[in-house]
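So this first bit is one chain, no partners, the form predicted alone, shown in structure tokens.
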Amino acid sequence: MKTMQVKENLNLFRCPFCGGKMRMVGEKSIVCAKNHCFDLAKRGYVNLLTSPAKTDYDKEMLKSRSIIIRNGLFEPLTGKLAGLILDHAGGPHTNVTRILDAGCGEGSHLARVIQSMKGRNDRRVTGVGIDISKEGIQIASREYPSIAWCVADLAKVPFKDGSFDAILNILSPANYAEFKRLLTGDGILIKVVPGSKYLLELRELFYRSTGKEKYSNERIVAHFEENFNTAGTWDILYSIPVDKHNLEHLIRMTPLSWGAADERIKEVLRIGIPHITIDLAVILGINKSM
């Protein structure tokens, strides 16, 4: 049973019901002092939801996302995130950098960031990924067994205060109160949000003349700045070729397709697009109390 990563990081966990310390019971369960019990899956992840959760991110969407990321769609982003963590996270008091990917999906971003960090300094890296999607965590635990994966809700993250040196929040909803609680005193938050040209070609083809083809991240950025001090912002803008096979996965993986008419999706798949624009804003944040 692949329970090693949960075991090794059990000191970070707290019960999502009562906040109590967790301990391992046998090889299959973690339990708190009040006997709230959570079983580990055969693949090694643990489901720490306190009630059933509904998500629009289904298995096919997550598989497509994994394929697209493996094919290098976000490679420039991966390198930037790894560099920021190496430069800004983890103080001299420890030889370990602990990273939480909050809203990790099927785990590809966190796995690739950690891989990019390897060999670039002598610090050990511990990765933990959480997502409300059980299907996403199942894929992550199968593909990347060296990382601890948990099904969990951002509203009640099952880890102790000050557990992480860095939190990644990549194209995902945020819970800034929880992020502040979870970070060490000198910890950093890295949020990635779409820029105005993100997947521009799909926006224009799906939503031409509807007003939805335009996008602004101003509201999201303003909300970030209300909660964290911004220590730096970087724009990542590039174009990457897309063949017809990857175009199908690209369309399937993005919520942009959810509101598009079926006829337009079929038309885009038929005619294809030569390239896709990736436009991302990377925001580095530190606690306002710092």
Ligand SMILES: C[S@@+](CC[C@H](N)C(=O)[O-])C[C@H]1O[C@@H](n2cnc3c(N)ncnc32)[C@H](O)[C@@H]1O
The other form holds:
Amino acid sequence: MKTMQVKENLNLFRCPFCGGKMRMVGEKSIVCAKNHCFDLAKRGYVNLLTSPAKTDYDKEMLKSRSIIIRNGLFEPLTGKLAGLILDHAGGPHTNVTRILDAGCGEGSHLARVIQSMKGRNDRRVTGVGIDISKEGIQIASREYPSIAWCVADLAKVPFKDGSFDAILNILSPANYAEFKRLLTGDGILIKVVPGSKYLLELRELFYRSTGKEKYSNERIVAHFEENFNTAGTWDILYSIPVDKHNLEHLIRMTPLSWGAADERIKEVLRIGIPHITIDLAVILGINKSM
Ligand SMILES: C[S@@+](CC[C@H](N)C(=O)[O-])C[C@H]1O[C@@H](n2cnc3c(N)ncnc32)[C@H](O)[C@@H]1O
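Would you mind generating the form predicted in complex with the ligand now that we have the form predicted alone?
The complete assembly is shown below, putting the previous chain first.
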């Protein structure tokens, strides 16, 4: 049974019901002083939801995200995130950088960021990923066993105050009160949001004449700035060729296709698109109280 990552990082955990310290019971469960008990899955992740959760991100969608990320579609983003963590996270007081990916999906971004950081400084890296989707965490724990994975809600993150040097929040909802609580005093938040041209070719095909052809991230960025001081923003904009295999997964991985009729999707697959645009804003935030 793979329990290692949760066990090794148990000092970071707190009970999502009462906030109490957690300890291992045998090899299969973690429990707090008030006896709130959570079983570890065979693959080593732990489900710390306080009530069942529903998510629109199903297994097929997450598998497609995994294939697309592994095929390198987001590689320039990975490099940027790794560089920002190396440059800005964890002061001289520590020899370990603890990273939380909040809304990690199937885990590939966090795994690739950690891989990209390897050998670039002499600090150890501890990676923790949480997502409300059990299917996502199941894929993550199968593919990347050297990271601690938890099914958990952003509104009740099961970790102690000041546990992380960096939080990644990639194309996912945010809970800024929790992020502030979870970061160390000089910790950083890196949020990735779509730019107006993100997956533009699919948006044009699926949203034509719906009034949703144009997208703006203004509201999300403003909400970020209400909560964190922005230390920098970077636009990552590029276009890459798409073959038929990747197009199928690209369509499946994005909510842009959720409202589209099957016939429309088949037609797009038959015609194909030569390129896809990736347009992402990377925002680096530091705690407002700093
Ligand atoms: C578009 S996906 C992005 C996933 C991953 N960061 C990526 O870029 O591939 C959004 C993710 O946010 C997760 N999510 C939504 N609400 C959440 C919540 N309240 N707590 C934790 N995760 C949540 C979803 O399950 C989903 O995996």
